[in-house]
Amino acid sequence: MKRYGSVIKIKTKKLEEYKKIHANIWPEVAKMITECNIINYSIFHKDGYLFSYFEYIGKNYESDMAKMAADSTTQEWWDVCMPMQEPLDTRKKGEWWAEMEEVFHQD
């Protein structure tokens, strides 16, 4: 199993909006969370970014993630959450959600 941060920022107005959808998540896109060997997984807010947490239990990461970005309800789910995300000028090229450091854990 990794475990996986990342972060990115809400758009003021977008906020609650963003919460809303989240706390009635599309189950064509739960399910392909799932099929993509992702558990554990949470968002976070604060002030203005939210900061995501998930873990990996596949064998291929970049694998499952290429499953999940060719779904087509996936893609749908995205059209309507990035509009409302502001990516990190500091992100690495080809990443909407920056990706974070792990610096500490404890089981």
Contents of the next structure:
2 protein chains.
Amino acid sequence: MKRYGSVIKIKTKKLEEYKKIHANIWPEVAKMITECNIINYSIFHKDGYLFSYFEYIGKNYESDMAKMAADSTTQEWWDVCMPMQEPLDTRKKGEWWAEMEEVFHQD
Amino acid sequence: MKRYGSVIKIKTKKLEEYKKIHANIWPEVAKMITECNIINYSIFHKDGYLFSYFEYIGKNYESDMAKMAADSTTQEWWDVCMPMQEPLDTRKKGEWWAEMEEVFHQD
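Could I have the structure of this protein in the form predicted together with another copy of the chain, to go alongside the form predicted alone above?
Whole complex next, starting from this chain.
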């Protein structure tokens, strides 16, 4: 299992809408997350920053992420979510949410 | 079980030292974290922001946090860590790390 922490900004005016749609995520999107071996997935907000935490239990992260990105319902979901977000300028090439570095862990 | 997400800033010049000491956290501090019913505790870094995620499995969070704060070794540890950190101006009264709001979760 590998833990992933990522960060992105949310447009202030879009925060309530973002929270609302995430309180009722589309079932197909939720199902695809599970099928792509992501568990214990949380998103937190403070001061315009969104932080996501999840655990990856599959064997090939890149392959599972490609599978998710190829799913048409997930694409539609992202088309709704992405305009609400503002990615960090410092994100790596190919990233939307910027991956963070794990600096501590205790089970 | 309740999940907690929190955020604080780290002074740029102190990041390497912070990572170093967290790679070898004092055993007494680690033990106290466990005794205070905190599990699956991670800290991530990006662009001067530290994000922490943990799960609380006890019955009285405030009581367990008070227990941790009363532990002399934990106090010494905090004396080392806190000068490296810069709390958010928007944190609530009594907070050091600012608690975030959970806006999404999927098991």
